[in-house]
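Next up: just one chain, as structure tokens, the form predicted on its own.
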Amino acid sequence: MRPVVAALLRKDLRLELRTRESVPAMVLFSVSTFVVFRFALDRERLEGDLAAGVLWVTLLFAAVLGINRLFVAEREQGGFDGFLLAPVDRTAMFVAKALLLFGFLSAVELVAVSVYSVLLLGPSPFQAFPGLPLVLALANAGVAVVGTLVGALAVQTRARDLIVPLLALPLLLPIVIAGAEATAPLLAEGGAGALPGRWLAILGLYDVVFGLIAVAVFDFLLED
């Protein structure tokens, strides 16, 4: 399944270079967020929870953008039809796919946390950055797992830029969550506290299940 893995991300990533329809407009919407909340809210520095929740809405509706065009060109040029010809694991997709957005989501944060840091954490704004990287990981695994998921079945239908927000968002509730209650300590007013490691388990726990599940169904999503 490895070789079928690598041969489908190089595809992707190839596409993405070429059209840079995904991650520049998710950059650029997060950026643009980030704006919009530092004028919006009138103030120079945010702290703690508010800090946090801004932080990850604006991440989780990024994702969404990035979710939307996952599949696009496999329905839009025949690829499903070729791969479900192909004699090869179709689980090898979902991996793909998965390890796609993740990488999608990374490299968006490696610039929108940078942005949001100067403009709304004040005169100490990388203060976090020493223990958010685990929390970013472990997030980004969930919504790569479920938006793969999610992007799959929306991709079938027409009306794909609805469904996938009406499927998505609820079911990344609990990563928004849990990254937020992981992330409010590390932008506390006093300084970057500890990681509660119970939130990180829950992130963690997220991740192992709806992976399992999203491996157990998207056999079935292609059929359909």
Second form
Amino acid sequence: MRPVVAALLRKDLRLELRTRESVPAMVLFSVSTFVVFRFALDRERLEGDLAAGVLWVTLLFAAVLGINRLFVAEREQGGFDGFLLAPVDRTAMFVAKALLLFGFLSAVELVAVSVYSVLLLGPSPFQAFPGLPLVLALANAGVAVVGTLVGALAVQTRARDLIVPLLALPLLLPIVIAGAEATAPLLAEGGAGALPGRWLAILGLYDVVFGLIAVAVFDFLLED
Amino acid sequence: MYGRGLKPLSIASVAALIGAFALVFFYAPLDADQGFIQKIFYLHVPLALVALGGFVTGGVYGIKHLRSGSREHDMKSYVAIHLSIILGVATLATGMIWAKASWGAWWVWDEPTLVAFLIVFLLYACYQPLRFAIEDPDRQMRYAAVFAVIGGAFVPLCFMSVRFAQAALVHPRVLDQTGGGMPGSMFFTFLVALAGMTLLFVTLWKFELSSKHARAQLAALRRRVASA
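In place of the form predicted on its own, the structure of the form predicted in complex with the partner chain is requested.
All chains and molecules follow, beginning with the one already shown.
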């Protein structure tokens, strides 16, 4: 399966490098959302709960943008047909897309968190290391798995752009709850608090449960 | 095919519900703090539990559909989820009435059970938009089944993560190990109400399945007449 995943991933990365469709849009969207929050909340600096909340809402909506685009090229350019004609395991498509989404999210977060700490974040972002990258990585894994499922479900429907956010927001809410609760003490004014372990456990559990379900059901979304 | 046993089932569910309400009003004691409004508990909690059970049942039939590809299992999954959404609306409405009466607000955010139920309800509210946005009938069944499986797993996960989010719990936890600290008469009434609601759900489920089945047969017969 590994060469298939690698081939699909190479294809998708090359596509992204040439078209620059997803990641720049997600980054731009995140930065605009920070600006919107600055005026909507009428606060120049954020810390603690509020800082964590704004960060997670922004990353969630940016992720929805990425999920929306994830399978569009496959459908419109006949990528699904080509893949289904090849004698390979169909789970490879899921693994490749989930890895791709994970990579996209990590790239977006690298830029978005830096911009966030310059524009809005009160406390220094360095106090949140290494907790914040760990929480983000666990959350990204969950978003990647669920996002790939939702993207594959929605891409064959008439109202793709509507279905993706409607399905993704409730499904990803546990990640936002756990992520925001885990990052709030890290972004507290006057030094980071301890990283709450139980939220990491919830994130890990979510990743494992949905990872297993996704591997079990993804094949049915490609069958034709 | 689904019509068999429908009559005794309907009679049993009507009898169970009448019995439950008789017990609620004439047998179960008045709650010491909340008084009469606490009686809504015998409606609200069975509604919620049956709705959640219906969502999970929909997921189980979703798995069965994915394994067999049969249309029947898809119909069973669809009707279970569709009925549970209706029960979910009723749960939210009765819950809000109870919250207003006993906590003084229509909605309370520090209640894990309320919030988790709302999230689950919002997710399942997308079931029908998703299902009917797919034209090809085979794909529609398959995708709806995938959704049902994902949702069925999401229900317990969501309740767990939201419950962790709040340390303090005000919402009564009915089904914990101790029976929620209820006196036996209240617990007995609750069990009868739960049984009545479950029977009602099964009756409605079978009714809708038989009506859908009859409609499909009628359409098939019409096509045969038209082509003959």
